[in-house]
Amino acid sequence: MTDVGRHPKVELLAYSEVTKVTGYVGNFKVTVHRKARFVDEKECTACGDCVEVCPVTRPNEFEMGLATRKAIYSPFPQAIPPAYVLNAEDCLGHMPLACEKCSQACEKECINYDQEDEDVELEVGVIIVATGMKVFDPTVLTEYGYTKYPNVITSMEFERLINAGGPTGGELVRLDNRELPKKVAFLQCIGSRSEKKGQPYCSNVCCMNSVKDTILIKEHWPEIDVGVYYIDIRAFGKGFEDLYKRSKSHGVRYMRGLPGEIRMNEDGMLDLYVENVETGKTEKHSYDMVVLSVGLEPPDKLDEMRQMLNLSKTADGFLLEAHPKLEPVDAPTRGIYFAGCSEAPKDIKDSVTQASGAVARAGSLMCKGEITVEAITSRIIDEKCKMCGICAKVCPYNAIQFDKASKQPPKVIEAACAGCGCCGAECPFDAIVMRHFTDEQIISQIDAMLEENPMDKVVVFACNWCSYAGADFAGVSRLQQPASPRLIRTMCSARVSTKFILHAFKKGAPVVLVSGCHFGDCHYIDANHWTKKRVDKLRDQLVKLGIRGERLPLYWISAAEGQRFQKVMEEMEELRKTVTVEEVEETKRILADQEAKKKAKKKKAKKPDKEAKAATD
C-alpha cells in the first residue's frame, strides 16, 4: 500500500466510491463519489492530537467490535493516505457550539467541517474489478450462541485477537474474565457448504486458515487443549498438507463432525454436542473458548457494481469470467478484468496471481493503442430502419446507441460488440446484417441440408461456445450419436432467428432444436434469455396452429457436457422418428398458408396509402 501511494503514476482515491460508469473499452467514463474526509489528507500527519480530546467512542470496525475508537480515527494501521478521518456521523463537530475540540487541538489546522463530498469524473481505458469480500455473519445461527455467549466468537474476531497489533496486544484471552483459555474448539464450515443457512458452496480459505490458527496457538501457548470439528479438511495448496499434518503433530484434535448445539453451564464452560461421525455416537466436549470459522460472501454492493459495468454473475453471487479456463480474468464485456475475491473466494496467493494476471491482461490491451475488433459485429442497415430501438433493448453490452428523440438511426458501436447476433434475431424490418453470419448464410445452411431426404435429418443451432463445443467434446470422446443431426453453428443461441427456425419446417424439417448456455453461463452475459423467451413464444404460435410443440425443442448444454450432448441427440432421433410425413407436409401447408395471409395483409396495407398518395397529387 506504500508503495501505491507513493507512486508517481498511480492516483489512489481513497475513502471513495465509484457511482457510474458508462462507455466502452477504451473509452470508459467513470464517476467517483469522493467522501469528506474533513481532514487535510496533504497537511495531516497523524499526530493524534486530534484523538486525545475527542470526547466521541464508537466500536472500531476493524478490531471487529473487540476495540474502540473516537470519531475522528484512522481507518487501520498503515493506512494509505497517511491522514484521519472524521466520521460526520459520530462527531459532534458539525455543531461547533457542542464540541470542536479536534479543531482546537490540531496545530497544523488540518480540521475543516465545511469540506464536502465531491464527484470525480475519470476517463480510463480498462477496469479492473477487486471489490474484496464479507464474511459470514453468523448470528442466524443461533444453535451456536454467538452474541449469546461471550465466549464463542469467529474466526475474524479470533485474528484481531491474536494480532500483535490488535486489542489485547496479542494475548489470547477470553472476553468475559480476560483469562488465557485452557480449551479453544474451532468449528468449521460456519456458513459454507450449507443449503439452508449459509452458501452451498466451500469459502476456499477456512480449513488452512483454522489450521495455522491451531499452530499459532500451540507455538505460543502449547498448554492450550485444541480441538477441531470439521466435515472434511481441504488441504488442497502447494504445502497446505504438511502444514495440516503439522498441527496435528503438535497434538491438536481433528473430529470429523459438527456439533448441532453449544450450551453455556454452570461453570461458564461451553458445551459441544456432535455426532462423531467415525464412531457413530454423540459425545459431549467442554470449551472456554469456541471459533466459528466462518465462509465467504459477496461483498453486499457488488449488485450494483455488475450492473453498473453490465457484468454477469453465477449462482453463488460472484461475477462470472469469461471463460473459466481460456480468460478466467477477463470479463464478458471487453476491456474490464477481474481481481481477487469478486469472482469466487480465494486466498492471499491466488488473489496476488490473479491480480498479476488481471494487469498483464489489461497492460497487453492498452499497449497496442488500438483494438482488433473481430468480424462479427453487427451492421445497421439505415434505409430500412424504423427506429423502433428493440435493438439497443436487447443488446446485452449496451453496444447499439440510439435516442428516438434524435429521429435518427441506431448506431453500432464496434469496440463493444460482441457479435452475439442477439439485435439481428429481434429486428422486425430485417435492418441489422450480422458479418459472417447474415442471414442468407444461415438460410443457404438450412437449404443445402434439407435439399435431400429432409424427414431422415433433425436440423440443430447450436452456440459456438457451449453446445457446439459440447458436441466437439463428445465427438473427440468417441461416443456413438445418431447421423440424423446437422449442427448449424451460430456464435450464440439468441442468434437463432424466428425466420430460421420457420424456414426449416417449410423445407420439411421433422425436428428443429435449439441449444445453447446454461443461464447464468452464457458467454454474453444474458442473451440466452433472449433465446428462451423467443423460443417460446415461437412454439405457443405453433400449438396453436395446430403444430406440435415438442418438435421445437430448447436444450442447454455445456461445452463439458459431451455425454448430455450424446443423450439429447439420442432423445432427438426418437422423436424424429415419431413425425410421419403426413404431419410434415401439414406443417408445410400451414405455414405456407400463414405466410400468405401475411402477405395478403401487408399489400392491403399499402394500397389505401397508395391511393390516398394518388389523391393527393
Partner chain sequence: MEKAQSEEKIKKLIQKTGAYLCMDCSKCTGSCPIGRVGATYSPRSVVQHIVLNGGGLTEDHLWRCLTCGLCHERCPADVKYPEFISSLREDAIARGVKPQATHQGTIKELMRILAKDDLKQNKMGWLPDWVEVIDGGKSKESKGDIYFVGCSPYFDTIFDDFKLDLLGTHTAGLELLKSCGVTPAVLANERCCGHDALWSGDKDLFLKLAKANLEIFKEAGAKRVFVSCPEGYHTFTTAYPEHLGDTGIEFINTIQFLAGEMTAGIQANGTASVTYHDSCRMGRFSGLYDEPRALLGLVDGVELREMEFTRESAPCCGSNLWINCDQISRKMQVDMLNEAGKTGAGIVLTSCDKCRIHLACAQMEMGNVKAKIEMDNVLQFLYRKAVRKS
Contents of the next structure:
Amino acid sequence: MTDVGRHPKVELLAYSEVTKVTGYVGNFKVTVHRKARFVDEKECTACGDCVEVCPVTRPNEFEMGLATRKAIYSPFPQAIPPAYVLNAEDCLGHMPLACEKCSQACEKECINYDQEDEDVELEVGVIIVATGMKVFDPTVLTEYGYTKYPNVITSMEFERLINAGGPTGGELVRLDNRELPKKVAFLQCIGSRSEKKGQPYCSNVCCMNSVKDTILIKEHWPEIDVGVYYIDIRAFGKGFEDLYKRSKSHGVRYMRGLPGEIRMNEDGMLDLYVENVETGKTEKHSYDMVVLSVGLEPPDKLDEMRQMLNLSKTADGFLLEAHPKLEPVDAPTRGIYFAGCSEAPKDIKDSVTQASGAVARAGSLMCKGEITVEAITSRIIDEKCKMCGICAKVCPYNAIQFDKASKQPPKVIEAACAGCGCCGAECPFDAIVMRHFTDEQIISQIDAMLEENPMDKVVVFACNWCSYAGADFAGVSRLQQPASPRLIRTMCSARVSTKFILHAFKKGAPVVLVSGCHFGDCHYIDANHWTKKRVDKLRDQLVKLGIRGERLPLYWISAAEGQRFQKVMEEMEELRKTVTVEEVEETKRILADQEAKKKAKKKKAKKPDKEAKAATD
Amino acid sequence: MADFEPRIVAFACNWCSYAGADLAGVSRLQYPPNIRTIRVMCSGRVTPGWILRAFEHGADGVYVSGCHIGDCHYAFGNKMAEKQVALAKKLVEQLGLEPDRLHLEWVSASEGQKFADSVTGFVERIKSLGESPIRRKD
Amino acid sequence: MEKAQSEEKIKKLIQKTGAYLCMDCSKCTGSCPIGRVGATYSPRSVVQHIVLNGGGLTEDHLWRCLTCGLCHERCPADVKYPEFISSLREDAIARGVKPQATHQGTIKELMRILAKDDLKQNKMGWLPDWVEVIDGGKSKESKGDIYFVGCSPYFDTIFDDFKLDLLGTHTAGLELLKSCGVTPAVLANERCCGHDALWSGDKDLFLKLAKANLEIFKEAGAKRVFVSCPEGYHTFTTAYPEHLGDTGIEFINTIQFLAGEMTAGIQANGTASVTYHDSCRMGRFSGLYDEPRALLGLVDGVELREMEFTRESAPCCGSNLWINCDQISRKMQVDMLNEAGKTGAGIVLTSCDKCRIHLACAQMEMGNVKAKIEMDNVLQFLYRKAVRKS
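Would you mind giving the form predicted together with its partner chain, to go alongside the form predicted on its own above?
The complete assembly is shown below, putting the previous chain first.
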C-alpha cells in the first residue's frame, strides 16, 4: 500500500466511491464521489492527539468489534494515506459544531469541519475491478450459538485476537474471562458447501487458513489442545500439503465430521455433539473456545457496481469472466478486468497472480493506444432509420448511442459492439446491417437448405458459443443423430429475427428450432433474454393464426451438452415426423395471406421503398 | 340369520379356565363348536391389541376367561385382565361394534358346567347380534 | 424378481431424496436427539450403507429413527432423511421384515380396523350439542366446512389415567372457531389420517385410510377441513396430494387460521408465565413457528418464556409412531421437561397432543423430573384460561 501511496504515477482516491460509469473501452468516464474526511490529507502527521480527546467511542470495524475506536480515527495501523478520518455519522456534530475538541487538540490545525464531499470525473481507458469479498455471518446457524455463547468466534475474529497488533496484543484469550483457552476447536465449511444456510460453493481459503491458525496457536502455546472438525481438507496449492502435515506434527487433531450442535454446559465449557464415525455413536467433545471457519461471499453493493459496469454474475454471485479457462481475468465487456475475489473466492497468491494478469492485459491494451476489434459489428443505415430507439435499448453493452431529442439516428460505437446481432434482429425497419451475418446471408442459407425436400429437414439456428459448439461436441463424440436437422450458425441466438423464422416456414420447413446459451451463460451478457421474448411472442402469434406452436421450439443447449444436443435432435426428428404435407401447405397459405394483408395496409400508409434494400458492405 | 354361524375367539388361562374347558370336554358336556380357544398362562396376558386383532380378522365375538378374583395363579393377573378387557370394551364400542361382543368370565378349573353354559349363552347372544359389522373382507 | 424390484425402488429413492449428495459430514448424527442421549444412531451411516452397498441395515438402523427431522434441518446437502428412512421401512416390510409396535400393538390394530370399509363408528358423543355431526350425506348448515378430530377419542380412552382431556382440545378448537364465525361440522365416521402407518412403512394401510377419508370428505361436500393435530395437518397437505393427487379440498391448520383471524386482545384469568414447545410436525415439517406465538401474544397477562432450543432446533418428545419407547425416549422426555422447567414458566404449551401424551407418561413414571411443570394444549389454554374481551 505504501508503494501505491508513494508512486508518482498512481493517484490514490481513498474514502471514495465510484457512482457512475459511462463510455466504452479506452473512453470511460468514471464519476467518483469523495467523502469528506474533515482532515487535510497532506498535513496530517497521524500524531493521534485528536483521538485522545474525542469523547465518542464506537466499535472498531477493523478489529471485528473486539476493540473500540473514536469518531476520529485511523482505520488501521499503516493505513494509506496515513491521515486520520472523522466519521461524520459518529461525530457529535460538525454542523453546527457540537464539540470541537479534536480541532482544538490538533497542533497542525489540519482538521477542517467545512470540508465537503466532492464528485470527481475521471477519464479512464481501462477498469480493473478488485472489489474483494465479505465473510458469512454465522448467526443464522443457531445450532452453533454464535452471539449466544461468547467463546464461539469466527475465523476473522480469531485473526484479530492472534495478531500482535490486535486488541489483545496477540494473546489468545477467551472472550468471557480473558484467560488463555485450554482447548480450541475449529469448525470448517461454516456457510460454505451448503444448500440451506450460506452458499453452495466451496470458499477456497478456509481449510488452509485454519491449518495456518492451528500452527500459530501451537507455536505460541504448545500446551493448548487443538481440534479441527472438517468435511474435507482442501490442501491443493503449492506447499499446502506440507503445511497440513506440519500442523499434524504439532499434535493438532483432525477429525472428519462436523458437530450437529454446540451446547454450553454448567462449567461454561462448550460441548460439541459429534459422531464418532468408527462406532456411529454421538460423542460430546468439550472445548473452551470454538472458531467457526466462515466462508466468503460477494461483498455488499456488488450488484450496484456490477450494473454500473454492465457486467454479469455467475450463480455464486461473483462476477462472470469472459471464459472460465481461456480468459479468466477479462470481463466479457471490453476494457474491464478482474483481480482477486471479485471474480471468485481465492487466496492471496491467486489474487496476486490474477491481479498481475489483469494488469498485463490492461497494459497491453493501453500501450497500443488503439484496439483491433472483430469485424462482426453492426452498422446503421441512417436513411432507413425511423429513430425508434429499440436498438439502443436492447444492446447489452450500451454500445449504441441514441438521443431522441437530437432527432439524429443512433450511432454504433464499434469499439464497444460485440456483434451479438440483437439490434439487427429487433430493428422493425430493416435499418441495421450485421456485418458477416447479414439478413441476406442467412436467408440464402435457409433457401439453400429448403430448396429440395423441405419436409425432410429441420431448420436449426444455433449460437456460436454454446449450441453450435455443443453440436460440434456431439459430432466429435461420435454420437449418432438423425440427418434431418440442418444448422445455421449465428454469433448469438439473439440474432435470429422473426423474419428468418417466418421465411423458413414460408419455404416449407416442418420444424424450426432456435437454440442458444442458458440464461446467465450468454456470451453477450443477457442478449438471450431477448431471444426468448421474441420467439415466445412469435409463437403466440403463430398459434393465434392456427399454426402449431410446438413447431417452433426454443432450447438452451451449452457447449458441454453434446449428449443433450443429440437427444434434442432426436426429439426434433420425432416432431418432424408428425408434420404432414397438408399442414405445411396450410402454413404457407396462412403466412402468405398475412403478408398480403400487411402489404395492403402498407400501400395505404406510405409509398413503396424498394430501392433502400440493405446491401452488404 | 338362521344360517349364521358365529366365529368366536376365546382366550382361556392355563390354570383355571383352560382346565375348566377341558373338564367340560371330558365330562362330555355339549356346547356349540363356534369357539376357537387360545391358551394363555394368565388372563392378564390378553391385551386389548389381541382383542382388536381378533375383531379385525373377522371374529364376531371374543370371549376372555380367567381365574376368579383372589384365585389368580399369578396373584393379580386377572385384575389386569379386568382393566384391559374394560379398556378394549370401550374401544370396541367407539369403533361401532356392540360392546356385548366382548365378554369376560371367571371360570375355575372345576367349573366345567359353568364353562359350557356361559359359552352356549355367549354364542346365542352373538347369533342374535348377527355378523360383526366389520367382518366382511375388504 | 422381488430383489430386483427392491433394488430398483432403492435407486429411485436415492435420487428422490438426494441421498447421493451426502457429503459424509455427519452433522446429522451430531444433531440427532437420540444419539445425544446415548443411543447409537447415525443417519449418515444409514445413508452411506444404502448409497454404497444398497443394503446392510440392522433392525436398529431401520426402526430407531423418530423421523423428527432435525437431521434434515441441519444437513448442508439437503438430504431428505425422514422420507428416506420411511421408504426403507416400506421396502423392508414388503420383503417380510416384521415392523415394531408399542403398547402390544393395540394402537396399530385400532388403526387397521379404522381402515375397514363397513365401519360405523360411535366416537363423537362428547361433542357439544351445537356442533353438527354428519353421518352420511351432505352437511345441512356448515356449507362445506368440516372439522377433523382424528384419533383423540381413542387416545382419550387408552390414556384415560393421564387426565389430559384430549377431547377438550377439540372442544376448545371448535369454540374458538365459532368465535371467529366459523362453525364446521364433524364427520361421525372419519378415520385415522394414516400418518403413523405412512412413516412406519405401512404404505398399504396408509393408502386404505386415505382413500376411506377422502371418500367420506367428498360425500359430505367438504371444501375446507380444519385440522388441529399437526400430524394430521401435515399428512393431509403433503402426503395425500403426493400419493392420491389433488384432493380439491383446502386443509387448514386451526391454530394458523385463528392466528390470522383473531387480532383483538384477550383478557386472561390472572397472569401466567408459559413456555412453548415446537412439536416437529408443526414446526420443522409445516413451518408454523410464529402462529402459535402470535396467539399467545394476544392474551393479556401471559408472558412467553422461550426455552433455549426452539423453532428449527426444538427437541423431539421422544416417542413417535407408536414404534419407539424405551430408556432413550424417557431421557429425551425428561430432558425436555427439565428445559421447560429451566425457563421458570409454570406451564409448557404445545400444539401436538401426541407430544402431550408422551411427556405426561414420562411425568407420571419418572420421579427425577426436576421441575413440576404443568402441560396443556395451546387451544385449550387459549379457550379455558382466557375470556374474550368484548
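Residue numbers count along the first chain shown, from 1. By rigid core we mean the largest C-alpha set that fits within 1.5 Å across both forms. What you see is a predicted model, and the numbers here were worked out from it, not measured in a lab.
Core-superposed comparison between these two forms: the Cα of Val51 travels less than 2 Å. Core-superposed comparison between these two forms: CA of Pro485 displaced by 2 Å or more.
Relative to the superposed core, Leu180 undergoes a Cα shift smaller than 2 Å between these two forms.
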